[in-house]
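Form predicted on its own, single chain, as structure tokens, below.
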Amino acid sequence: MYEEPYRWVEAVGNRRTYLDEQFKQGSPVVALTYDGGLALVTVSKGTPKLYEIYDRIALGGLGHPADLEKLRFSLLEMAHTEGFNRSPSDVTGSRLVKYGMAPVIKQAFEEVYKAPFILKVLLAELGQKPEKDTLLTINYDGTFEETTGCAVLAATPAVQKEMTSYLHQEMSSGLSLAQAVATALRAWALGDRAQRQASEDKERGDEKPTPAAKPASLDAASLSAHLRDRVVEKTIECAVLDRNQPGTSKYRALNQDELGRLLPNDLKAALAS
């Protein structure tokens, strides 16, 4: 009887070794503001990782795309139900975590005699005004957090934290939408390479991860350069919240002539050819 809590413990850890496993090879998801709104970017090899949830709010994910659209779904449910019975206004990204995502993804996570919910999940909420701009990121264990400015998910808590040092470094007010593209681009190209690197090192052996790479190699060259190679055969998908969209819904997917016009001329190049 008594062994029974340590049992679960040593469940929850085996979970937790096995969820950061399937995240390895995912493709990060960056969001930041710009100054019409909020901009989403990730690259995918085909299958969509950015949606509309409500009116104001756009999900991004990481993680299996059977389980994504399941949330998804769920979450689409709750948020017009809410918008019927209640108020749009009372549809908020916050209300959606809180209340809908993260018990949810908790309790799948802890109940060991379950599969758990293979993602990770950002969800952006444009507020009335732009200090109300609101970024959320549920873990694969329910835990979240809320910040602004900018958010990110990653493979690992080391890559998203240094994915989002390198966007704090190089966000200014004011961004436009083509400066906040290339941006989340060679975040994400940053957040790419470290989890490239981290898989590499952990199939080799090495005791001691790769130091985090130095300045030098954290320059728009540097970043590009890995971008380019990437993105070959694969999709780079962006959505903004568009604060000057007329109507109630501020969600659009940028088609791929839209995405072109915004691309740093380098990648441009890359992609023709």
Second form
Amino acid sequence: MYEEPYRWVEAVGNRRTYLDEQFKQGSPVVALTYDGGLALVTVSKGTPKLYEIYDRIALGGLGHPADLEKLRFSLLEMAHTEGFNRSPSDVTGSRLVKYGMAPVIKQAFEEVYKAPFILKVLLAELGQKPEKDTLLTINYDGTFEETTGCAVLAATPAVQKEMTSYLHQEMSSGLSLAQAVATALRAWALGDRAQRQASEDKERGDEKPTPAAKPASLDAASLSAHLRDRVVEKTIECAVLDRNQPGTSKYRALNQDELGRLLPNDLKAALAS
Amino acid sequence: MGMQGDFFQLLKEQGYTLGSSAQVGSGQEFTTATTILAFKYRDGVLVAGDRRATAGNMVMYDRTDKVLEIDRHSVMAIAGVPATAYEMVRVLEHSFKYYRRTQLQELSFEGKLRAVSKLLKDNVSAALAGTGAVAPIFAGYDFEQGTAKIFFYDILGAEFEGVEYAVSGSGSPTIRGILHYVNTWGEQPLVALPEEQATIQALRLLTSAAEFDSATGGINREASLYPIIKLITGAGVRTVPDAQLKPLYEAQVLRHV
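Please move on to the form predicted together with the partner chain, as the form predicted on its own is already shown.
Full complex below, order starting with the chain above.
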């Protein structure tokens, strides 16, 4: 049935619709630079979404946990054999994405008889110098992007855009870790709210979101309030690639105590519940 | 498919072999020209080693680092053929990292010990041929038992626990006797020594080894050449900087006759 080119294009189109549907409930992931390195933040339920890949590389994922595990293992295998056979400084995020992940994900996406990867991935790489810090994102169809400063994963490109523009607006150079975490969590709340709004709108059948709801909602208090509502029975997850960490491995997952100390007062309540 | 998270297995699947498969029993003498030592002190374990690398009676290099950090909580001190020893350290370093990152938990101390003896066992043929003999000391912090521990190995991979101390290398016979004497009849046993006293003890022991063993490098003040001394506690591994060793050496080790 797929021999005809048109059928194939149609099938790939159907996959997009199917995959977009899968991410609707996903929890966004935020990564941004702070004065000591890079921080990754998300809110997870049950399975963790932030992982250590190599000495200076961290991963954040959105999507199906089993697919994420599969990809994480192949990344770990590639990074470690490369790091052992060549040297740790030859393991770069950009090569992992371009030669390791992107072709595999793209192929799985386009082979319409097989199951695609239900995931979006963010790789954060701590450079030897702060200006070399990179953030890479890869979509379920294998397209990837390389940025600096901040990057996000969310259900739709529209939500991602909304989150990044919020981050650009709120971020200044030399953020402390506490400031970075607070900003990231607000961006998360913004993304999560936009995703929920979009799916509610869709259920109600109006394609266009109500324009009146938008302008008032960017203030910190309303975002914190949304976060408090949504974080119940979930865990705030935060991991850093800390430039000042002694030794070669720069990855560190923040435990709940540490996170509790870092959060501003209006968000502390969110964690306590 | 090997065990989950086994990096060494992964390497082998890709055709990697540790050490050369040299002819067994070519009858070379095993050279372990060096002195490494480890003992328990008040806060944890101290591991120290001299800096000399030799080939026969030639001094190859006087700034070798024989006390190597495998991860934040474990250290391997090496005696034997450096090429093989450094390779083992590289394999171990990547194995522990790979395990932690894939399995999302730290490899247990027992597991780390097994990894060391497995590597030594795989290396037996090279060890017997005289091209790759390594007799290391492995020390680390065991979180399950809340204490730092010392283990030493023979070249075939047999594992022994150094309850109070362990030594290896050509200079070790000299200091083994001293350690026994100091620990039994000294003012206080090694395990009661505070950090500074333990460091002084290590400097004295290595100086004694260098006195009687030509393959052990002594302390050279003019070249500011000091041994490598690392301390393992629950907080991790810490290297005692030369700036700290220098005054201790001058005040507590050096004797003007």
